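The chain that follows stands alone, in the form predicted alone, written as structure tokens.
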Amino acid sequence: MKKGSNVLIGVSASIAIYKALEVISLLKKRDISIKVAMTKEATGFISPVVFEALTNSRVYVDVLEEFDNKDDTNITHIALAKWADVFAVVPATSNIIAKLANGFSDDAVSLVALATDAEKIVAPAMNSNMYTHKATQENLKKLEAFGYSIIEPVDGNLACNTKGIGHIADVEDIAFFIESKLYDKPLSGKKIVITAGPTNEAVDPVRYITNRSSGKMGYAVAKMAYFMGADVTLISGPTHLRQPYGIKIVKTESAVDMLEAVKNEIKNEKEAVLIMAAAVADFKPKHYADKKIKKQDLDSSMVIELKENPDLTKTVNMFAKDNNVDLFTIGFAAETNDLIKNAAAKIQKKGLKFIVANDVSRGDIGFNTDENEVSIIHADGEIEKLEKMHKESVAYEILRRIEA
């Protein structure tokens, strides 16, 4: 899955330096090995001892100091350069950006940067005027030309008691992007559209019918598809989940909204993969009240007459055929009984390559959990039962079964 798990964080002298500690903490939770190189100026903000305690590894600061390495060289910056799969400068000041762009190597961070063949990332953090200055922008363009990825800063409160562009990107986005660089890209060039979450079917402007889907499975599939190099669009019903960094997301409410969003996303494609992970409501209210239904207008009970929603997967497959889109469609089946039988019946009906079936009657898997246990049922009748695992691992197993 991962092509490596070694990340070298370069730390330069910015008030946003504490964000580097947060990024490291997030990456360590993903079982990623971390080492740190700091400029001497950065040590004036936070002691290297703090980073050493967090990473359980010695911090490289002095370019004239060499310390023991397990690598085949005792030259510290070369050993670190060879060790790293990803080199990320967090935070990146205008000064360190200028050094990297112009080949300077007079501190620990710029020295390692010049020596490494690792994937390179910078996360700028500085005053707005400094960030928008032509010199900085030209330097960033140079870095991109050299193969660096830039995690753009955002609008926010700055250290100079002003607000504007230059605030370092969110730490979760930085960690997400760094992790994405650790994966091989077998899905590069593939367009993958993923639906996720529930749909809300309105009764009146206040009330709606929905289901218990949290969207976690669909979002996990989107994350892993992005990590594996695909061009990903996530079409999401209402959820409380964080929007994945770098992934196009289309937010929808009802089943009909989701259907139109999927059609719009694939209509101009020659081929695409569609993964229908959303828990789409089978029914919606037959009549919509344009004003809130008041209790005093009702008898002691309320009857909501329902009508069937369109079958999204079946309808999209027909749409793809009519528009000459070669669609590789994967379905999901959330069942409470007769799991294999009920799921398998949907394969031919919906035109699926395979379907992922899970038992949502169990409290430890399925809706609103971080783990899942599924069976993958193929169109030819083959059934693969996967053990209980994190939803991201399930997502990987699904994605690696897509035709190369």
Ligand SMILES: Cc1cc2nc3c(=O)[nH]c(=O)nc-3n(C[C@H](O)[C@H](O)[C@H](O)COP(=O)(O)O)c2cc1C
Contents of the next structure:
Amino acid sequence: MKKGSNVLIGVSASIAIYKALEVISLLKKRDISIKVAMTKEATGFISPVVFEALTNSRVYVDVLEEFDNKDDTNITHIALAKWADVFAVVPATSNIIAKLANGFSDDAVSLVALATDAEKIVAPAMNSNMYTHKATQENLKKLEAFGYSIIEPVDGNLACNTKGIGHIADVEDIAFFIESKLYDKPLSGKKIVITAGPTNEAVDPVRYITNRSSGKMGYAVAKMAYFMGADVTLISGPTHLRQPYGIKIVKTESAVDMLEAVKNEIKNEKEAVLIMAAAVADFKPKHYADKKIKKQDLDSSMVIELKENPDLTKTVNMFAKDNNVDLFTIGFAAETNDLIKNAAAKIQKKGLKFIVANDVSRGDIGFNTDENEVSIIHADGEIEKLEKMHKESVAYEILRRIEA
Ligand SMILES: Cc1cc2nc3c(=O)[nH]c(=O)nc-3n(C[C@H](O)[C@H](O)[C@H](O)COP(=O)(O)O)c2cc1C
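Switching forms now, from the form predicted alone to the form predicted in complex with the ligand, please provide the structure.
Now the full complex is given, and it begins with the chain already shown.
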């Protein structure tokens, strides 16, 4: 689970400084304790008061002034260095990057950086020429060699009225990456393939048959698996969800697309975990009209004949056997009635290790909600009823049973 929840944000004097406020707001929503250290130059851009108000904690700027030499245990930068589980410089100027790469310690940010054992991250933000300059690139390489993670800047609008590389990474991505570093990595070295979302089964070029799956459950599993150190591939049907940072995503439309994507993802593996959280259509239109079906060409009614889609889980398990892939498959069952009975029947039929059964007849859980109340049904008949919880907690409960 979480190895800590203390994040120290180091703030330096970039025009992107306001993004640090956004990152802190996002982290606060995730129940993470946050403290801030700023360079003196940064305080000329935004007052420390703003960060103090946002974090309910004092901001460290002048380490000498704050040092209380009556109490040895109160050496500010050492206490701060010990407190932090993750230390992230957001935004990181070329100057602070150079200092960190060369062991300088003449400001609160670089001083704590040198003193802490925390996971270290920098999110560079600067003009393109400054970013691509050999000096900056060499310094970033050095930081990587020291164990820092770099959240690469992106191509975008820069403060100097130009466009190019150097625009700070997206705040959602920065917050996501920082949070990921707060977790233990028990799934490190494991390949986990997760399907998520609905499928679209095309009727003609503009119409399709789909279902109410939002993809939230599968995306939550992908996120937690990534946080827990797995090598994750998310095979996603069409959803409106944000693509999670650092996770390989394969976008698919139909059930057949999804099947091919899963096969492709596991075919070269010796072993893999497959978590089938997608709501795959059982049927698809028997005939696809390659031109839009016109109302005037129909009578007052329209009949769409359907044919069965392949059963993804069963087909993939057979494919895995044929290709000598040791597959640990977990299924999901969305049922509106006889939940446990219907879910249990699927375990043997589809070759699952266990199945996660959820009741989609309830409006407060299941499709398109943030919470879920599931039962985990094992192949030996054991049924574990979990209480109602956030989908990320359900994801964690599922993933920790992979080890068992
Ligand atoms: C308006 C303004 C915006 C700046 N934006 C950046 C920036 O985005 N990235 C950067 O590396 N330096 C930027 N600088 C230059 C730094 O502020 C300068 O190098 C400063 O000494 C960095 O101090 P620090 O790294 O101790 O915070 C900017 C300067 C000004 C005046």
